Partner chain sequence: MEKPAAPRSFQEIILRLMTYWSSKGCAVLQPYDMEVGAGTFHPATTLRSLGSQPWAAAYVQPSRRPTDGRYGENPNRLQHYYQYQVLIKPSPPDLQALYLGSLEAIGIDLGLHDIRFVEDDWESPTLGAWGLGWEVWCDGMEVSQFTYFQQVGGHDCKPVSGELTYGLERLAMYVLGIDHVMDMPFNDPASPIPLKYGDIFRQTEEEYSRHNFDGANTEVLLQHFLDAEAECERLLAFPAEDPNSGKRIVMAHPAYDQCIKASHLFNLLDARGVISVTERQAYIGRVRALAKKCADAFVTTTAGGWRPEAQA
Amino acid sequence: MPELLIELFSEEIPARMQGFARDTLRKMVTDGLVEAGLTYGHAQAFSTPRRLVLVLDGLSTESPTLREERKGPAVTAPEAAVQGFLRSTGLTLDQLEKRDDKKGQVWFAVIEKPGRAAPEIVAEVLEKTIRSFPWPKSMRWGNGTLKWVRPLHSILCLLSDDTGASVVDLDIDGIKAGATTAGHRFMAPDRFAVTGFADYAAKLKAAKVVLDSSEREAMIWHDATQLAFAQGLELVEDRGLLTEVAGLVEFPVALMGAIAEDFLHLPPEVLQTSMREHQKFFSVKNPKTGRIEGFVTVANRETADHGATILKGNLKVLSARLSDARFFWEHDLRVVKTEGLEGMGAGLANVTFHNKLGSQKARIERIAALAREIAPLVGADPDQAEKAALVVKSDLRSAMVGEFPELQGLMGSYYARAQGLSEEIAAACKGHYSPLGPSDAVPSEPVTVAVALADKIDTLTGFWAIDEKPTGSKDPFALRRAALGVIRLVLGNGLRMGLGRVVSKIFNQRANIATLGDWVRETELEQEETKSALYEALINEDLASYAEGHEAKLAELASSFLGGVKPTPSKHHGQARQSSSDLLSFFHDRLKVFLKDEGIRHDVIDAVLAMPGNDDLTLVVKRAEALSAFLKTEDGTNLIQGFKRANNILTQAEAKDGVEYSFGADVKFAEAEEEKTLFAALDAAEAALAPAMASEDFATAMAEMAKLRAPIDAFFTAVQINAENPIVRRNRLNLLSRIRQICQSVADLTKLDG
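Output only this chain's structure, taking the form predicted together with the partner chain.
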């Protein structure tokens, strides 16, 4: 069975696209071949900066002959119908067969599609692949119209087996497929011919090209750790950088150097970020001092001087880069020491957060007000929370974050300490963006938690109010992440807060402003001048008027102009209610996803969300966990069956009788012993349940409920609910209602599956 080898040789492919390109090449070519009727054994794709390679073994030599039979019109059918059939099959009348059918003779067409040879199919599939390859960005070059990620220079396309190798006949815009490739750009630039993959791999290796990116990664990692180890240092792991660097070289050579003494006082994160972002250096740590003291750079070649010139050049660039970093660091420290983080962040007034949500400064003021409000709920000092919120984003205006945006927050914490702000505020600078993902650590320091919550809730309510919610896969403002952040902050810290109240208050404030705005626009004022001045003030700022966080200012405006008229509730308030409940459902949806990952069933969460207080997420989860554990016990599943049976009978009876049986079961009407036992059990359960529910000890509550299982089972076995005597019947239905009430105290069990 032949082997197929493809190499697409081009100018340097961006490192970040190579993994995608490997997978895509393999998928497009193998899918295309299979679709055309070929089979293959194993497919493997490789990439270097200059080549994309695919090798397939066990390829079939041709596609099978396909025979298709198609039934046509009856022989007696009108001429037009027969002609139509001939057109659709591409045959002539004498090629059709007459066959007997239930309703007489009909025309049959037998169409044979002969199999095609593999080279023909490969050429067709590869051309289609190249012409429609979905590069994230592609380009034309020279006079051509072909698009590729960078100019494509040659195509190697070879089918080989024991008897030899042959080039697949293919010409794409003047690039004719052949059997040759070139080695390393500098160390072995000549072109050479190959006879198959084994030969190709061996010759490339000799020509200083390591084809497999994972092999290059392993080489880099091995050599770099060895270099560090030899000097008693350790390499800082960085998987992303390793992959990137492996995509920048065909022949990796690791070189290690030391960072000059003058730069060692810079924060380690700054050294690491500067070296990684600008120069793609690995950081090297001294385990004794804990500092970043060196680097490893990866060159693309060996040299006669063993890399001395290359290392010297890299050191020079590093020194220029770190001089810049030191300049930013010292500049920023000067600013915070004279003007504080407040002064550093002053320019945020001129930075737009979102054109409908005002400036960054306006946003920060909203967050500060909210942080103050949330603070008591999370055990933080309101003054500290507000103060922290006002400065946590100031570092966005620092020179360092301007250069390295990924250091936002972290630099703020350094600068807060330098300014002498409290450790709580410094921690909030760094921590208030957290948690950023499902596995990111959740901050626990109360001030940080207050600011982090306020930040995320402000973002969510803001985008909800301007109707920029996530849809399908689109979530440009990362609102799902913000909601998950709120959920994890609340649960991770066991916070007890009604999210519904927090968000509806915000939406209501917005509604107040909007109502006031409408009122001013619509009201006839005697003094036209006054009206237009106020109108201007509102229009100019419009929603930004809210965004500026100046409800008080507006109210003051209105009263000074209008004599203190208060707007009455309006359509905006209806909208606010809608937004609140909508946002709460969004939180619930995210909570479901989160708890599902924690192994809690969907229906369990629904059962819990149906209970009052469902905007208290900690309470929701406490209930869900207890219910989930309960359902895993035998007593639990049986009790649920008993409950459902009781509930079904009761619901049917209530529907039939048109009344609600919810009160007045009396043990004096009990006839059977099992019935009396159940009365006693329910009394006991109620008594035990009350304190457990009061202390939200749902596990104990459910354990108490579990004790009802045996009496309920026995009751159903022994007793006929629909007794002849209507008094007995009503009493029994009311008894069932007590079962329902008790069982429904932790969660709405009717929502459970099965």
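Could I have the structure of this protein in the form predicted on its own, to go alongside the form predicted together with the partner chain above?
Just the single chain follows, nothing else.
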């Protein structure tokens, strides 16, 4: 079977697009070939800055002949129906067959599609792939209409087998497929012919091109670590940068240089970020001091002076870049030492967080108030939590974060220490954004946890209040990530806090503000400017700065509001209750996704969420874990079936009789020994379950539940529920009610599947 080799040779492809391009080329070509009837054994895609390559082993030589039978209308059908069937098949009436059917004779069409040779199909599929390739950005060049990420120079398209190799006949806007390619742009630019993939790969390597991106990564990492090791230093791992740099070179040559002494006092993260973002340098660290003291750059060629000229040029540019970073650092330190972090962040009053949620300053004040309330729930000092919340976002106005936004939070921690603030506040500056993703560490310092929770909860309640919730796959404000962050903070620190109560209080406060805003809009004020100013303050939830000095009524109302006196409930309070309920459901949905990855079924979580205290996520998870473990045992599975049988019988009887059987089961009416045994087992379980549930010892509770399995099974085997004696029947139905009540005290087992 032939081997297919495709190379699309162009100007440099951006490194960030190469992985996508490899996968897309493989998928589009293989899907197209399979759809046309060809088969293949294995497909591999490769990329370098100047080429996309695809090789398929075991490609079939032609597509099979296809025979399709299609049933048409009845022979007696109207002419229009027959003509429509003929058009759909492409046949004429004399080519149709009459066949007997249940309701008489019908027309049948037998359509044969002859197979096609592989070269014809490959040419068709490759042209379609090139013309419709979904580059994130593409361009046209010259006078042609073809679009590609960069000008496309040549196409290599070769089918080869034991008998030899042949070029696929393909011409796309004047670019004809051939059997040649070119080596390294500088070290081996001449074109050469190839006869197959093995020949292609070997000749490329000889022409100073390493085809496989993973091989280039391995070369870069090995050479760079060896250079650092030789000087007693360590290369700072950066997998993202490694992948990017491997996409910038066809023949990687690692070169190491030293950072000038003038810049070594800069924070290591600043040096690393500046070198990575501006020059794609790897950082080299002194393991004894932790300082970044050197760098590794990767050239795309070997030189006669072993890279000395390249290093000299890079050092010149690096010095300029690090001079900028040093200026930002020293400027920010001067601001902090003269004005403090609060002074640095003062400009956030003029930065809009969201046009319906006010400024960043107003948001920070909300977060500070909330952090103070949350602090006792997480073991943090309220004063420290509030103070930290007021400064954790100040570095957003720093020169350094303006240049390198990814350093937000981290730079705040440096500036907090420079100001002499506590280590708790410095840690909160750095850690309050966490966790950002599923692999991000969860902070454990109490002050950081308080501020991180306040930050994320304020975001969620704010966007819920203005009805900007995630819809489908759209989540422009990353609210799912914020909710998952809250969940991980709560569970990772074993926090016992009622989220429902926290968010309900926030929504009520917003409802109070909205109600006060309605009053401001509707009341007659002599000073329209005052009215506008106060209303604007309401949007920013910053009444104090405007109430003082205004009319007595406004001052009195604002003072009462700020003192905690709630306005008369309004429509806003009804909306607040609904928003609180919706947001708690959102947390529950995110919790299900999180626990699914932990191996806990959705129905198990639903059974636990139906119980009281479902806004205590730590409690919910403890219950879910215990129930999940119980259901994996034989006793657990059988007990659930027994419970469901009891519940079904009881539900049907209550519906039929129009009464509720929930009280009055008495052992004196028991007739069978199995019935008396069940009474005793239920008494014992009830006595043991109550203290176990009260102490949240769910493992013990489940163990006690398991003891009910045998007596319930025996009861259903030996006892007829619908006895002829109405007293006995009622007593047995009330006994089933006890089974339901005791089992439901652990979780709502009706929510379980199966």
